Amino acid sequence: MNTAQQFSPGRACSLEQVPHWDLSTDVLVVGFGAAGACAAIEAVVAGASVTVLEVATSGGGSAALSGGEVYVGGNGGTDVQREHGFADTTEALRQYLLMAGGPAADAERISVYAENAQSHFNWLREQGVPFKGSYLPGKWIEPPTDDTLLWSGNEKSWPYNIVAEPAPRGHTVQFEGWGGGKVLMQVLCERAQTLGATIQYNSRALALIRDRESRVVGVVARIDGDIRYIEARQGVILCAGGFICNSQMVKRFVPAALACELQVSAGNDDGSGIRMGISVGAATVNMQEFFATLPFFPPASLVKGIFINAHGQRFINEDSYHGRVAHHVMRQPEERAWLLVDDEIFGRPIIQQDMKISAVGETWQEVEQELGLPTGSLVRTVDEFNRLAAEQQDPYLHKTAEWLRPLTVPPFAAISYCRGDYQGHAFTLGGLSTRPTGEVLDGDAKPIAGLYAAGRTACGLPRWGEGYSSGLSLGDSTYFGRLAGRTVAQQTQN
């Protein structure tokens, strides 16, 4: 009798090893998070039979732990953007995403998304996802209110604001407080089930099954403790998340993420979907990239402070998206950095209110001495910053005038962002190489027959940690999950 120990995500099972099919379906989706739920919805609507394998006892995945922000716009703006005076062009969205994607930005995928993001927002509402339609100005990690529209990335900060016309694109599910992702996923999961998708909970995909022609034809799974062989007549869609929970894969592919103590995951981002793809020859993309954030704001007043490193030098425009700030902080010399604040803007980050205060002084010279920095380094940096900020200028790092003010009200303090003094959060961005329509590609960029992927199992729109914006993962996962589901279901018509 076969046991689970005989199977591995990293080793495909041959069709000859399958004694019989326990279940058969047109489309088999692995994972019932944002990508999996949307893939299931579109595949069912297209007329396919759909079975979803979910390792947990309920759906939602890591998306259910998110803020519920979806990054959308373009085509003149969503109706919410237009109502509040923001005319967001498709070209502005495209240019922003190209820059946010970094050196490995996928221009084809970005163009597809930019052209369809507005209609995708409407599709989400058609599924029953609630959006209040109101606008929340200011700078937020997540809206503490049930408002919809917010600035959720680097749109207004340099250098993004000189490449693309700024517009707020974070569209947040209506929910009071943080954690609106659970509302989003409840709606999408219920929608998939109502339409007729069969959901198998407590079900772990163990290995892909392929035939002699190397086509993926199904999955070996453990369902409620028993080994089951599931046939996928049209294709398998891997939507099993990233690999932040797999310590071996993190150490191998993205060791820089080890500086972040906390995983942004529901606990099942173990890389199994990526490993299954690799087992049948799939190529991977950007496995070294990860999202990172650290306790910086709120309160938003802290954005008016300045970060310095062990040389007493500034290194980032502090009005950038908190993820961009985090990446710059983590790569400073000796992994040491501090946020300098004065009494007028002082506050402890709400996310980690026990942040270490490394130095306090009535003068910046006292702070410099207490930090043990080279004599005059911090004082010169602050003096020059204060002189220019008083003139609403930041010629070196281009912090926008909205957040510029001299640091002149004692006492002064340095909040520690040295490694070990803050709790960083991380999740992975690398994954399987795919077409926008979901086909998984091999090392020669050729499709692997019968295999598709979306969400964090694939390398999608968000593929550069420094360029990340809140809402990109949910936008990417929901939209490209839809495309993958539709693509596989259409195979029944051939």
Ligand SMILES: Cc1cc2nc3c(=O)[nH]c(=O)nc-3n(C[C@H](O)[C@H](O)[C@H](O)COP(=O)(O)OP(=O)(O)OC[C@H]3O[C@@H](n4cnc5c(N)ncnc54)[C@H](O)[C@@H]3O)c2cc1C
The other form holds:
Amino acid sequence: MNTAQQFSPGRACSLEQVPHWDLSTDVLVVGFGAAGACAAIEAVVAGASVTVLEVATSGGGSAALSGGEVYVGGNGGTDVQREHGFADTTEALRQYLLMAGGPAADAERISVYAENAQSHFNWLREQGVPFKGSYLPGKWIEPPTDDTLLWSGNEKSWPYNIVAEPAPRGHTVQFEGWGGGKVLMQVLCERAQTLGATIQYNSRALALIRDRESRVVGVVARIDGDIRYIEARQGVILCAGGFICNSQMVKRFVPAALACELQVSAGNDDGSGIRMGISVGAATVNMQEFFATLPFFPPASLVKGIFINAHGQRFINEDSYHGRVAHHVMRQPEERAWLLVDDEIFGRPIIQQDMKISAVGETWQEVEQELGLPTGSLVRTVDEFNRLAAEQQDPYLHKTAEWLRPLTVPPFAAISYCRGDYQGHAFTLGGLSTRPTGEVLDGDAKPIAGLYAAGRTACGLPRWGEGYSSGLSLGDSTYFGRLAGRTVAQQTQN
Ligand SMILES: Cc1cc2nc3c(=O)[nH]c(=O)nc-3n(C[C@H](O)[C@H](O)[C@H](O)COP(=O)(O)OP(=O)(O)OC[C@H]3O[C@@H](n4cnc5c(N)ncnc54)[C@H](O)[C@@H]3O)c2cc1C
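Could I have the structure of this protein in the form predicted together with this ligand, to go alongside the form predicted alone above?
Now the full complex is given, and it begins with the chain already shown.
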């Protein structure tokens, strides 16, 4: 009798090893999170029979723990954007996403998304996802209220603000406080089931099955403890999340993420989807990239502080998205950095109330001495910053005027963002190489027959830690999950 230990996501199973099919379906989706639920909905609507394997005992994945913030806009704006005076153009969204995608941005995928993000928002609402439609100005990580629209990335900060006309694009599911992802996933999972997708909980996909022509034809799974062979007549869609919970993969591919102690995950981002893809020859993209944050605000007043490194130098415009700030903080010399604040802007970050204060003084000189920095280094930096901030200028790092204020009200303090003194949060952005349609590509950029992927199993829109904006992962997972579902289902009609 075959046991689960015989199978590995890293080793494909040949069709000859399959004794019989226990189940047969047109479309087999692995993972019932953001991408998987949307893939299932579209595939079933297109007329395919759909089975979803979900290792957990309920659906939702990491998306169910998320803030439920979805990054959408373009086409003149969603009705929510328009109602609040933001006529967001497709070109502005496209330019922003190109920059956010970093050196390996996928221009084709970005164009597809920019053109369709606004209608995708409408689609989410048609499924029953509630969005209140109100606008919350200011700088937030997630809305503390049930408001919908907020600035969720780098739109208003340099250099993004000179490349793309800024618009708020974070559309958050209506839910009082943090955690709107629960509502998002409840709606999408119920919808998939109501439409007729078969969901197998407590079911782990163990390995892909491929035939002699190297076509992926199914999956070996452990369902309620038993080994099962499932035929996927039209294709398998891997929607199993990323790999932040797989310490070996993190060490191997994205060691910089080890600086972040907290995994942004519901716990099953073990890389099994990516490994299954690799087992049949899939190429990977940007495996070294990760979302990171050290949420140094709210309160937003802290954004008026300045980050310095062990040389007493500034290095980032602090009004950038918190994930961009995190990446810059983490790569400072000796992984040491501090946020300098004065009494007027001081507050405790709501996510890390017990932050470490490394130095306090009545003068900046005292703070410099307590931190043990080279004489004059911090004082010179603060003096220069204060002189220019009083004129509403930051010619070095281009912090916008809204956040510029001299730090002159004692006592002064240095909040530590040195490695070990804060808890960073991370999830992975690298994954399988795919077309926007979800087709998984091999090393020659040729589709692997029968195999598709979406969400964090694929390397999608969010693929550069420094460029990440809140809502990009859910926007990408839900939209490209849909495209993958539709693409595979259309195979049945050929
Ligand atoms: C606290 C928190 C807040 C967040 N806030 C936001 C936000 O506001 N906006 C945003 O864009 N992103 C946010 N994210 C990130 C976002 O939720 C994820 O990146 C997103 O859910 C990825 O979607 P996915 O479909 O790839 O993975 P998931 O939603 O995690 O779904 C993957 C599913 O696959 C299942 N699975 C894994 N392996 C197997 C296997 N071998 N067999 C069967 N099933 C398997 C998992 O159990 C899971 O249900 C947040 C995440 C967290 C944890």
